[in-house]
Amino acid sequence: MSNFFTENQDIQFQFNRIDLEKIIKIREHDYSETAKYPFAPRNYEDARDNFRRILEVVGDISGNFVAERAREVDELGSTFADGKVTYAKGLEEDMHRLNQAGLMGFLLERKYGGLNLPISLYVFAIEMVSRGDASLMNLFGLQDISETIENFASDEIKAEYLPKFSSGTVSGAMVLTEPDAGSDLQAVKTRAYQDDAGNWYLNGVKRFITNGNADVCLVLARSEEGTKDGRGLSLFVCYGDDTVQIRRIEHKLGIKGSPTCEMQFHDTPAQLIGSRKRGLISYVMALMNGARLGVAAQALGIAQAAYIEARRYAQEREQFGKSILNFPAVADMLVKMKVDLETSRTLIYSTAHAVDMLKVCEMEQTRLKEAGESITDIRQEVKHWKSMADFLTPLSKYIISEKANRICYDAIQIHGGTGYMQEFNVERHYRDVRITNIYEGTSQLQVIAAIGSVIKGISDKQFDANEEREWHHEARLLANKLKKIRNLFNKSKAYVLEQEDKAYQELHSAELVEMYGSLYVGYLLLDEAAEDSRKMLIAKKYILDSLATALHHTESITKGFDTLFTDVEQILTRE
């Protein structure tokens, strides 16, 4: 028996220190909802008690129900016959159990039957569900779809769809990509048109759609004839009725329980979300950011599962008369895995906090506008938190999914030949995690999304303040190491900018993002170490390794051999 919430000490640490007081006060309208909903929290302490109980339920279901079915779900996978998709039996049982627990309206307001919880809590839940079964997260984690409807659709559409999501009577799909429009969504060709009465319909083919067989689809389509870029795209919601044909499902390396569909719309009735022409520019970008944070949490959950398997195997497996955990090479791999896991949590909860702050500041801005009060101060807060969310979300997706892939790789390495066999769970985790640094935007696209903020120095003032702080004992030594990393980053950034070559900047963007990200995480870790002495060991390992990496990156950027486009033809023309 295992509860993935109560038995994970690092998750407990993060939950106990997370500060949601301002966020919850605004979301709960200063705790006035108790008049209408008796189960709504009366104050912050009451809300935290409620959060703990909910996460205990998620941890229990994930550890004692979902995880037990994951191997069979992987073996059976989703199947396709006669135009219909069928989930693996275990996956259907998982969804039924989550529905029974009332967990499918995590983010929605109570008036739609939801739990009105912040993103930070949702991240805890996604990590635990993904640890149980990464495939299941692709159904449970699609709650961003209902949140997008809540944020941007008309009141009539919200009233029609959102209670169905909260009750678990419908599932959702985010229908964006096409055969010729993968990451480049501006190339979407699916057509949206209106009849004489103004009703909308959809025609076109979509590909690589997670859970495309869902009951409700959010569809990006071209509503403006003659346009070829993102300004001609709008977002629509429709039912997965008989006009939506599933043509096939993909045969994949991992997450086999989650169906990935190719689908065709045949004059499918649809409703417009928000305003025309803002589908990609506003709504899908918001939807994608939520999905990217979810994938980062998914990667973290898979990596946690792989680490637990590797640690257990290293303790139990004996070679040359002793446990292999006692071999320095194996112990070092496990330490790196553990440090990567805990520092990833530090980053993802900071990111979730920024996303939550953006949400409640926007809510407050709306309230002040409606009351005819000044919005000058809150507008600045909205701007700040939007900038932070736009920086931290791709940073988290990039850093955490890459680390998770490395953790799963090392978990197999620790198992040796047995880890290559299907009888061991690490083989499944290794296959499942591989998609996390690809879908919802590859790591290379996350770097492109983050580099602008890095070049502008979005956290420079925060770093300046940290450099002025009075650190004590070992923290002072580590703070000095962070200063060295910053100097190396500044040297590398200056060198890149001096080249005045966009291709050269793109070539070294990943190194710059990694160095800047390590500064951001490094200072967060020093704050954690002030609360828990064990965290000083995590901070020490992370910061010293980051310094070594920064030295390498700086040499590569300022003195390395660059395989720029002039060299590509000579190097790649021979097989």
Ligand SMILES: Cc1cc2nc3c(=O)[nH]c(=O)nc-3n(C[C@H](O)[C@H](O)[C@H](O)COP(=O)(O)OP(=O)(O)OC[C@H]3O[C@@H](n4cnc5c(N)ncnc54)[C@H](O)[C@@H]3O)c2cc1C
Second form
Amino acid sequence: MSNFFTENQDIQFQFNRIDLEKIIKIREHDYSETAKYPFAPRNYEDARDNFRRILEVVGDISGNFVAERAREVDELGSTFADGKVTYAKGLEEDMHRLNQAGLMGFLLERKYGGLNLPISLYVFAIEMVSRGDASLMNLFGLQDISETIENFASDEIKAEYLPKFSSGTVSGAMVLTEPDAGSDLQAVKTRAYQDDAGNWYLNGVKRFITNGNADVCLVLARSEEGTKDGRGLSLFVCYGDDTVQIRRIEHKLGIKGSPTCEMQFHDTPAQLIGSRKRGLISYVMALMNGARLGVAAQALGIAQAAYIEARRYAQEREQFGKSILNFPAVADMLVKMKVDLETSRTLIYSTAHAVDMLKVCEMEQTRLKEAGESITDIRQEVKHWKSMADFLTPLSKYIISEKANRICYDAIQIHGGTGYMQEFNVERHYRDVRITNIYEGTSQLQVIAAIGSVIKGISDKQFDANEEREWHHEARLLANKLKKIRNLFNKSKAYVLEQEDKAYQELHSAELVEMYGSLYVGYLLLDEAAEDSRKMLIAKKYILDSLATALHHTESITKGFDTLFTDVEQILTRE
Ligand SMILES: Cc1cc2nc3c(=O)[nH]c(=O)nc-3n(C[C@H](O)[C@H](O)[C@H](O)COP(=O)(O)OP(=O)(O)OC[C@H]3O[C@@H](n4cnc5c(N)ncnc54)[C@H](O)[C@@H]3O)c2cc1C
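Okay, that's the form predicted on its own, but what's the structure of the form predicted together with the ligand?
What follows is the whole complex; the chain from before opens it.
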């Protein structure tokens, strides 16, 4: 096989241009940790060398070990008997290999045995692991829950749990969903109660929980009796001991290696994370934002795997006396796949950058506060990066998971009938990718999360500045096309707002989010094109396609089918 890091030129391009200097300086406390931890970087160059080495290891394991076991993991799946979940053999071996390589505790601080790496690097790692085996990513990615513990739990809880995550001695589960609480987590019923001594316990049923058989569970539960909404929910951590019963595991379309459990808590001892009542509103929102970025990277990895298979097949397969790659219809599918992959990377690294910036600005704010210094400026920065992270995270999850689904769909199409057969990997990728626009919030919910920022015009100032910039040659032509998209977006937005109809806005939110998102990505691509002439081709295809889509969306919004809710009954009455 191959090293998924060193042999992927686009990942190399992104890695070489990623600017983490400010982020690492703050995360490394101005490179002052070397005395305590001999492996801590001495400066930025040292840190980058270290990052490259780590990603080379992830790329090697993913390409040369994980990918080789993926088909068998899919065939065997996880199994359930006598109340116990057993992973497929290959998945156990994968986890062991990642663990041996010291890759758990990716995001945690060194004092907890972690690698102290930023999210930006985690995104590279998740993409590569998922390209190897999408279901493995679910287990590897659940180390996310340790970051939530690090961010919000007491020092005692952190000291108890975090070193176990870093050493890989415990696995985790994120336990939110219930039969009546899916997209609407405010409806969670699992009950948290206290005994006379103030100890917490959990009672209730959860479903669709990835790795519900884990050693450590983060559980969303109702701590405030009599409440019905999100303000009565708190977040708890508990061990997956005998009081946690796995009732069954699901038989699924894809990611079969990753067990999806229905579980019941019977007076399970638990510890409160942070403050009561902030479980959903603050902590789960933060947890899900991290996990959403992880799922976007997972989708990207699966799509990359599908694209590679499709390109190889298109080169090798001959029909009508020539390679099918020579047919424009096939070549066009491949080009579209490649453009979607590269532009998705552009978006995801920009998102990860915003999340990393938010984290280090918050760290700076705490440091300044403790030193008794002014926090006026840094507070503004925190506000800025928080709003960017809140906008870009659902945008990435939405756009990338939908594109990845399309890529896997086309990968089967390029294989023709062969693609429908289990002997070929694209069939698995197609099944695996399908979950990425459903879990961690469906696409519809991502649109709801992003639309407020779009209506507010969160990146308007950045677009204004870009419109003022002097672009050269082809970039000027493309910048003009972006201006056209912006005009179309503004016209559509104004039309939607004039209707003063919430349902009408909801109906067209996805189109507005897509148009605004394409402007955001379009300008990033022009910057990339200034560094690498091949990227101009990617920018050109992306921006011209986005303009065509924007024209279509604008037509649909301003002249389209606007009586949905009056006609809906009539349309749906016949079978
Ligand atoms: C394989 C798998 C693994 C999972 N792993 C976990 C896990 O580890 N932890 C965990 O807690 N959960 C997990 N989940 C649950 C997952 O997050 C939910 O399935 C998902 O959030 C959707 O909830 P739901 O299935 O109840 O669908 P529903 O909420 O019932 O949604 C059904 C449909 O209605 C749409 N819809 C709902 N509300 C709105 C709205 N306001 N506007 C527009 N459309 C709307 C949805 O987009 C969807 O199309 C997992 C699920 C699966 C399938």
